[in-house]
Each structure stands twice: as C-alpha cells, then as structure tokens.
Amino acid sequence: MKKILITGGLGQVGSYLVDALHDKAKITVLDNFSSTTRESVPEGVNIIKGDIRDRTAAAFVKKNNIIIHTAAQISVTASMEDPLFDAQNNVFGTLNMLEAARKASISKFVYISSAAVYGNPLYIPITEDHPQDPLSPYGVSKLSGEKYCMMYHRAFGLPTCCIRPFNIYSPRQNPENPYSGVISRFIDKAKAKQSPVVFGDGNQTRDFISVHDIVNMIILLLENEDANGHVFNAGTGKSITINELANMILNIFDADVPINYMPERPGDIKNSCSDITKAKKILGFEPKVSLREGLLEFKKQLA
C-alpha cells in the first residue's frame, strides 16, 4: 500500500485529499494546527502536529512514498504585512520538504502553488507560459516554491510536479481569503437576507474551481509519470463576473435583496481565467463540478 504524507492535511485542500485517499493509501498528516478546518479525520489517518520548517519534519518524509505539499501561509494580506514570515513558510518550508524528499525514496512530490504567480494578466485565458509577475510577497513565495520543485526535478531527478489553482472554493474554505472567500461572505449575507457587498462595478471576472476538482487533478498527477517536471493550471477554463456570482448565490438562498456596491479596491485584478489545455492533454483532466452544483453543496451542509 502506498504511503502518502500530506502537509497541511487539516486545511481546505489537504482535508479533502485525506477524505479521498485514506481508503487507497496509508495517510500521514503533518500540520501545525494553525488553520484547522475540521474536528475529526477518518479512522486510521496518522496526525502529527509539526512544522514544515523544522528539520525533524524530514523524519516523516522518509517514511512515505509520496509527498503532497499543501501546507503554506496563504494570506496575501499577511504576506504584505510580514514578507519574512511568508517566505519562511512558503520558501524555506518548501525547500526543507524538498531536501528531505531528495534524500528519501520518494516516487512523487506534488506542490500546490497559486495563480497569484501571474499578477495582472496580459491576456485571457492565462496559459502556463504566461509571464509571472506576482503582485504580493505571497505570489513571489509560491513562485519560488515552484522554481525549487522544477530545479529539484532537473538537477536531482526528484519526480516533482506543481499545480496553480485559481479560485478554489468549498464549505471548508477560509472566509478571509480575498479570492475564494468572497463566496463565503456572499453566502453569509444571503443567509441573513442582507445585501452582499461588491467592490467596484462587479464586472470583474474570476475562475472558481471546486475543491473536488482540485483533488481529482492531484489524483491524476499521482497516477501519471508524464506529469513529472511540469506545472499545470488548475481551473475550470470558464469565468464568471462577481455580479453573476452574487446573483446566483442570492437565488440559491432565496434572498431578494439588492447588491451593495462599494468603491473599487486598489490592486484588484480585473479579469482572471485559466487555460487548462495542458492539464487536459497530459492528465486527461476535466472539471466536473459546475459552480452552481458547488454552491448547492454549501446550502446542503448548512441545512
């Protein structure tokens, strides 16, 4: 049976990976408990409280065949306030995991990056070879992690691959996330029959992808040797305006209230949409969860 170490396994993506993989492999979770999204995990999953920056984390790496590295400092705002803390987690933490993997018999190292590496899009949809010009320390640190992964593949033969998720959402998401967190904030308002707040004219677009599709993509990566040494966009290839999103949520939650428009926030990207041609070609990836279906999952869990 495969042995898989999932760093950040109590967070949004990590916890859904645990749910999907625990029947197929021996799962160990390494997490510092800083942003736990659940109260319990499936039986048989080994939970270790630890930090990816610690040298002792290497001891857990060598006991596994596969590393799925989801642990990270994920707040753009926090990265702007404390770039050093961001780099310590996202750069040095990732490098610590990679170095441990290099010294072990690892068959796959999967790194979760971010579409934040692109910065302001020069064209839509965004392909993987789009210029990478991050607007925040967070984007820089995630790009640095990618570069280290690709270098470790080329220089040391470590089988690494990376995904760049666009706007992941799920009922376990962090509402403070400025990208996917908009869904949680809109839902909170809709449940209370209050007006959702939209910054700007609401015509800005985003590519929202269900965490279930992210998990499916990662499983495809684990099964495909051709994925090694590659970076893949992880999105739906479709975008929606924030106005359309707000109205969809109001409709689902039967909230007959107007949208509350506020001044545009400085630095917000106007449009974003992924090109997932590469993931389709190499991995056979196809997103399966429509945005409406994903939003209905929120309503079901809140019922």
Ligand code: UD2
Given for the second form:
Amino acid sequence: MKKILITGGLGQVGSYLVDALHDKAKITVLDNFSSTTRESVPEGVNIIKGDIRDRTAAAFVKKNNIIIHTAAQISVTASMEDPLFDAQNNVFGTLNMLEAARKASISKFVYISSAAVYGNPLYIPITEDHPQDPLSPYGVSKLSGEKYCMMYHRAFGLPTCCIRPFNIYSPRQNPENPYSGVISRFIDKAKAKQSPVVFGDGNQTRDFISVHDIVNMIILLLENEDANGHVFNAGTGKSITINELANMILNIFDADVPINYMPERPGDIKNSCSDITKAKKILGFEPKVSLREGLLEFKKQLA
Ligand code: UD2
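Follow the form predicted on its own with the form predicted together with this ligand, if you could.
In what comes next, the whole complex appears, and the chain from above leads the way.
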C-alpha cells in the first residue's frame, strides 16, 4: 500500500483528499490546525500537528512515497496585510517540503498553486502559458512555489506537478472566515433568508469548480507519469456571472430576497475562466460536478 503525506490535510482540499484516498493508501496528515471545519477524520488516518516551515517536518516526508502539498496561507487579503507571513508559509514552507522530498525517495510531489498567478487576464479562457503577473503577494508566493517545483523536477529529477485551481467551492469552506469565497457567503445569507451582497454590478464572471473535481484531478496526477514537470489549470472551462450565481443560490434555497449591491471590491478582476485543454489531453480530466449539483450538495448537508 502506498504511503501518502497530505500537508494541510484538515483544510478544504486536503480533507476531501483524505476522504477519497484513505481506503486506497496509508494516509498521514501534517496540519497546524489553523483553519479547519473538520470534526473527525476517517479511522486509520495518522494526524500530525506540525508546521510545514519546521525543518523537523522533513522526518515525516521521508516516511512516505507521495506528497500532496496543500498546506498554505490561502488568503489574498491576508497576504496584502502581511506579505512576509505569506511568503514564509507559501515559499519557505513549500521549499522545506521539496527539499525533504529531494532527500527521500518520493514517487510524486503534487503542489496546489492558484489561478492568482495570472493577475489580470489579458484573454479568456486563460491557458497555462498566459503571462503570469500576480496582483498580490499571495499570487507571487504561489508562483514561486510552482517555480521551485518545476526547478526541482528539472534539476533534481523530482517527479513534481502543479495545479492552478480557479474558484474552488465546497461545504467545508467556513462562511464566517472573512476570506472565504463568494459561494459560501451567498449560501450563508440565503439560508437566513437575507440578501446576498454583490460587489459591483454583478456582471463579473468566475469559473467555479467543485472540490470533488479538484480531488479527481489530483488523483489523475498521481497515476500519470507524463504529468511530471507540468502545471495544469484546474477549472471547469465555463464561467458564470456573480448575478447569475446569486440568483441560482436564492432559487435553490427558496430565499425570496433582493440582491444588495455594494461598491466594487478594490483589486477585483473582471472576468476569469480557465482553458483546461491541457488537463483533458494529458490527464484525461473531465469536470463531473455541475455548479447546480455542487450547490445542491450544500443544501443536502443542511437537511
Ligand atoms: C479567487 C480566490 C483567490 C485567488 C483569486 C485569483 C477564492 C475564495 N478566492 O478570488 O484565492 O485565487 O481568485 O484571482 O476562491 N463577491 C461578491 N459578494 C461577496 C463575496 C464576493 O459579490 O460576498 C464577488 C467578488 O467581488 C468577486 C467574486 O464574487 O468578483 C468572487 O469573489 P471570491 O472572493 O469568491 O473569489 P475571487 O475570484 O476574488
């Protein structure tokens, strides 16, 4: 049985990975417990409270065959407030994990980057070779992590691959967190029959991808050697306006309330949509969860 270390295994992506992989591999989670909505983990999963920046974390890396590195400082806003903290986690923390992996015998290192590396899109849909000019320290630190991963592949032969998720959603995103995504915020309001707040005119677009499709893509990466040394967009290839999203959520949650329009959020990009041709071609990736199905999952969890 393969041994997989999932850093950030209590977080949004990590916790769903644990659920999907725990009966196929021996899973160890390395997490600092800084942000989790998880109450329990499946039996047999080994949980280590630790920090990816800590050099002693290397000891856990070498006991595994596969590393899925999801632990990170995940907030764009927080990165603007404290760029050093962001870089310590996302740059040094990633480098610390890579360096430990280089010294161990690792058959795959998967890194979770972000569509934030692109900055303001020059064209839509965005391909992986679109210029990367991040607008935030978070975008820079994620890009830097990617560059280290690719360099470790070229220079040391470490089998690394990276994904750039667009807007991930899942019921495990905490709506009370000021940095959480628009879907959990809208659902939180709709459940309380309150108006969702739309920043700007609501005509901005986003490519929302279910965490289950992100997990599927990562599993495809684990099985595919041709993916090594590559970066893949992780989106659905489709986008929707924030107005359409708000109306869809109000409708699903039977909330007959008007939308509350507020001024545009500074630094917001207008449109975003992924081109996933590369992931389709190399990984055979196909997103399976429609936005409506994904939103209904939130409703099911409340029932
Ligand atoms: C996403 C990622 C971020 C980074 C960025 C790169 C999430 C949660 N964030 O930021 O980490 O990768 O993409 O471009 O996935 N909005 C409202 N009302 C609300 C909250 C948001 O109208 O209550 C709007 C917001 O102004 C924006 C859109 O919804 O136009 C999406 O906002 P978001 O915070 O979910 O994600 P985004 O795309 O800014």
